[in-house]
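Next up: just one chain, as structure tokens, the form predicted alone.
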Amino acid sequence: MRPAPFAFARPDGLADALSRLGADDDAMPIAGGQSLLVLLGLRLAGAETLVDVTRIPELCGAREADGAVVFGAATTHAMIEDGKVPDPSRGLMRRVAGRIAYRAVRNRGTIGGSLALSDPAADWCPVLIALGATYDIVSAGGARQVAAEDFADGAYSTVLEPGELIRSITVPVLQEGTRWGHAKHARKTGAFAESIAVVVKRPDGVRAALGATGSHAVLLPSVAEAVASGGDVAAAARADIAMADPDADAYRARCHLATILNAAREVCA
């Protein structure tokens, strides 16, 4: 099928990029495409106007500020698995941009796309919450500072106003004595995800993030507690599990239940 006829503009800066998405409602960014461009084939979203992002300088790239690493949203899966850009995660995110469906995806995929467009089953929104992430949003009427566990508030849905657009991404840099583990079900490599699990242990403290779930990518702070202090981790899962995910038949349940002792398991080995 077809996508709906639209207009495309590439604009060459973040002001003008901003005011056309302001101007128009029915005006979508663009970046990658992996998966607009899908959407709009099937016609299961539309837009008057793509607005293409991926030249603008202020969302290319990364660079490294005050104990943290900032990606800007244009940063694609493919520079952060090459390590062209500065790692403030001791390894977890070039692990997690390499798993990431396929190499021409990641080529061409941008993490503040797969952030925009929140898929239930995305990589980066479990691993951006368990490494404490922060979201810069800005529109033309000016900028705001979201935490990653409060940026998606369902399946395909976030707190991004019409207008609006993730400039970049803000990770702090981990620690020296910091673990972490990452686990994550497809049933083939490139398929969709059915579970992730992330852990991180911090010298001060512990963050746990699920995804992959029937909504959005969730904190598990019961598993981060039985991590930390040394408790039941399979009885954490299974109760922030229910809270995560209550509409999961048992298939997915299980799923759930063995990527986080996997991540967990590899935290604590």
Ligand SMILES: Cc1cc2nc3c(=O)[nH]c(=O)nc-3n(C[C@H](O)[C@H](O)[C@H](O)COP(=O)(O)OP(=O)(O)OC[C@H]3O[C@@H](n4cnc5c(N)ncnc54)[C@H](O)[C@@H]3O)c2cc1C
Given for the second form:
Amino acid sequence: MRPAPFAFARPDGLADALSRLGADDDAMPIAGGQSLLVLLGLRLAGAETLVDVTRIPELCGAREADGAVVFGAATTHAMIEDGKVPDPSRGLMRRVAGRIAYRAVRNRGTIGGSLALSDPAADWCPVLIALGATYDIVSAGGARQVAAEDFADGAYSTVLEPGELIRSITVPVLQEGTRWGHAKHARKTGAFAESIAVVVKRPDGVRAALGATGSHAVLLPSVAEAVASGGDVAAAARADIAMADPDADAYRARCHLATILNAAREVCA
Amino acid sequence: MASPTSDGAPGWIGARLKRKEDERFLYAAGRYVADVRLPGLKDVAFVRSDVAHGRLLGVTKPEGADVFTLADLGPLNDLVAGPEIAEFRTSLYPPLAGDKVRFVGQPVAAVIAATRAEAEDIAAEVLVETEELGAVTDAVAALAPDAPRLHEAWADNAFIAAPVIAGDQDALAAAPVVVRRRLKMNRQATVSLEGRGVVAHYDRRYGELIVHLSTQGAHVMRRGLAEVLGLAENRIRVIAPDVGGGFGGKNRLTPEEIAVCAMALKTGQPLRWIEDRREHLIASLHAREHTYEIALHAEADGTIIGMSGDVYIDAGAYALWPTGAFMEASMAARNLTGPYKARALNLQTYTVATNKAPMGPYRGVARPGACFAIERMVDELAAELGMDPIEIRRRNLITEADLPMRTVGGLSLDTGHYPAALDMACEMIGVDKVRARQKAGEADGRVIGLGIAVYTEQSGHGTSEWMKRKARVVPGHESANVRMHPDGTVDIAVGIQNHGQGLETTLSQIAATELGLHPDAINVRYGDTATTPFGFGTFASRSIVFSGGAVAKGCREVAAKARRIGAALLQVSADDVRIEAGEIVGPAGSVSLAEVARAATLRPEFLPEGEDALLETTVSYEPADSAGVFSYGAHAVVVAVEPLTGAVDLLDYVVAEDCGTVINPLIVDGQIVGGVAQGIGTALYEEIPFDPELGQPLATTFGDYMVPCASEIPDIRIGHLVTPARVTEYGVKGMGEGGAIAPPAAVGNALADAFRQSRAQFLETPFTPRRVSDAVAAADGEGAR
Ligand SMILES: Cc1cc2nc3c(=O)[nH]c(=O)nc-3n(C[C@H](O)[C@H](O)[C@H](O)COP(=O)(O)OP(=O)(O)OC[C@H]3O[C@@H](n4cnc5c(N)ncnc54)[C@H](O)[C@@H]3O)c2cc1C
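Please could you give me the other form, the form predicted in complex with the named molecule, since above is the form predicted alone?
Following is the full complex, with the preceding chain placed first.
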């Protein structure tokens, strides 16, 4: 369980990091290393050079701007959990952060690393989709914005191109009167989830998302509709689950149903 | 909490002394095998089989690399393992694979390099060629005539098949009520915090191989190493420094350990191998995997008659030295009547070879499975008869009046009050309150269940019991060397191993009691074949009984001599002095033990006529009756279950137990909590599943192998009963394993109780959310979708 040899660079400027990543096909960004180091150790991933992104100012910390909070991609789960950065989500993001893995992992693991890895069971993906976040993606060639729900396109697969970095994540501030519900089911505390459901009910509309599917986190339109209109959430959930996770076996489908119902219950409580 | 010593003086038995050993652990100053530093030390990495079953066709070594295969290790002697029973089929387990590989993870070659990382890089380049054969992954299916054969010379895949038939067979056959079930306890790892580890080097000073080994029994491991390496025992020194947990898993000699020693001899270089967690999960010994196809026979009023059926032990590919996994089957069968007045057993047991890592002992050995089987069956019987699970237990439990008694399984239960433990557990958990809560229902839709399990724990068993088991090594005694230094302080060297049991503290308490000293004046040494007398090590809940007994005996001898010398110095008769608080006290004056010790060592001119010098003795000890002394207890647990997800939350967990006289209540409680935590692991989390066709292990990191952590373990509440044993020093009984025995049964019963209306079936551990959810759904008539 030791990684093969690799070179390590820790640039303190974004341009430097992007040019290193752009120039070298075998270079990879590393943030908290909480997923990547495990993959390297098990030799499921290999990289000639690791480019540490945690010292790049644009990727660090969070700031408020225009009715939104912009999180640097290298913001750690622990910073969010501890309220060391502004919270646009009326407590939702702090709750979610505090339930990722164990504290030791949260101390180093980053929100950007989690999104880039796109583990189907990762916590941030469904939450950021439900919150309507956008991701700011940069490369040596420029920048682009991607909506949270358009970012992942499969298990461990995203729209990120080689040489691209997530620079920041922009989360709109939830207005007064907004409520959220969140439920996660895992084999035990700190384990990756079997199902994650998030429902955010704004005065002007509802977004619901499901994580820990066979592929990637997705919106749940029928559930959102049912929550908005006071309809039958269970029926809506069944319909959405069939679309969101078509390969789910009976057990996983029950897990999804349970988390969706629990999240909806919390929103309506 | 003082109790009289042999001298009639108050002592340290029962004192709530903080553990001596904890200071170094809390300051991170413990010293483990991986902390050993030697000049020129090199690291070893193993190339392991990635197929479950195959013929080994060839191993290609990368150019210039330091790679060993079996042929390069030799010549080695065959190390025959398993019980000494003619019908037991032996399966030599070569330290590196010979003509075949028989499980994923079996060591095939070993690489030496300057660092572990470099060794792993080279290992990745070693080419292993195999011709794959069909994998055997199920112990029951393994016995089919057309199942692929692991060991070609065998007639089938069973190491041994043995009946356990005893008692009133007619009553069994005539039973009006017969409840049949198939129960399974799945395979798991032992997950000590410190994995296996070995550092071996040849030392020219004494011409010996010095082996730092993470083991539970240095002397016995030396014996095994001597046999396989063909060295004299006085040319091997095994040192077990701090050992970070063993739980049985470090009580077997494993191939990696042998290979590293053989390579150190061949190369003359100091070599190190430290097991990583992935190796631990894949290739360390595994535990627990039992299948029970059994029937509980009873009268219509719930009186248990006995048990019949088949017991399958999935023992993995090989028998590990010395005794393999053979004891699993007989212990499971003999414990299948639990603490009940059953009259008959009719069981067939099969210990089966499969393409999995070899099975070994793990805290509780076989009894967690047996307890799970009988205790789940008792609840199933209660459900069948519409009886209350507590009432049916009261009706059948062996009572104080029945003891001592020999069970139908041949266990000699000694002392205790089993129904009192049940009552205490029920009282502590608050049965009425739980029942009322169940009636009221939960606002969050969860379902509450209450489960109870009662168990006995054989401990401190010696020669007669291990002979009955045909053990290759018969741990029928334990030794202690007691040495008082000129200043009156004491070193005690013992042959057991302290790897978390707090024995430095408890043995000091015993010695302090007998020698009239403070425990701080006692130093307990162990884990080095060069400095301790022969002993078997720590396993089978034996150390406080055996080693405690040996320390008491040795200290009494030294104390008696000190009294004689002290009396002479005081010029009174030895009958008129006692030993107390570091002094030999006479009718009209006293002399310090230090003074006495000085006379016995530095100043022999003060010794009485005819008295030899030194205050030192080496003794061995075995309890008066070697059939063992039985601790016992009742566990009760309240669970809350989310029916859809199957998530199980433990709301309350209580233990009512009796381990005879308690030397140190803090340590006893710590052992119980640790055991229960591991039992909860077996009950709810820990499992190494295998791909049924390919035989690939499917939990190879902690990402897939779930261990309970602090957040999964409720506050465990403990109540004590004290019924001293009759045949041991102070009336102690062993108790290290008990905590781990009952939780799978108690949790299973709680789940069954939660869903008693739908009669959902909870017969297979661990009760993962998936299994629980599936069981609930199946009972509700919702099949797989
Ligand atoms: C024991 C354990 C349990 C865990 N449990 C959970 C859990 O319950 N829920 C959960 O969500 N997560 C869990 N995780 C994962 C954890 O949250 C990781 O921290 C996270 O997934 C990756 O973040 P990181 O900063 O460590 O990324 P790294 O491991 O450093 O990198 C991960 C990947 O992202 C890439 N990357 C990193 N930063 C960027 C960037 N800015 N732009 C583009 N690519 C980038 C890397 O190249 C790599 O491919 C667990 C991890 C462990 C070790």
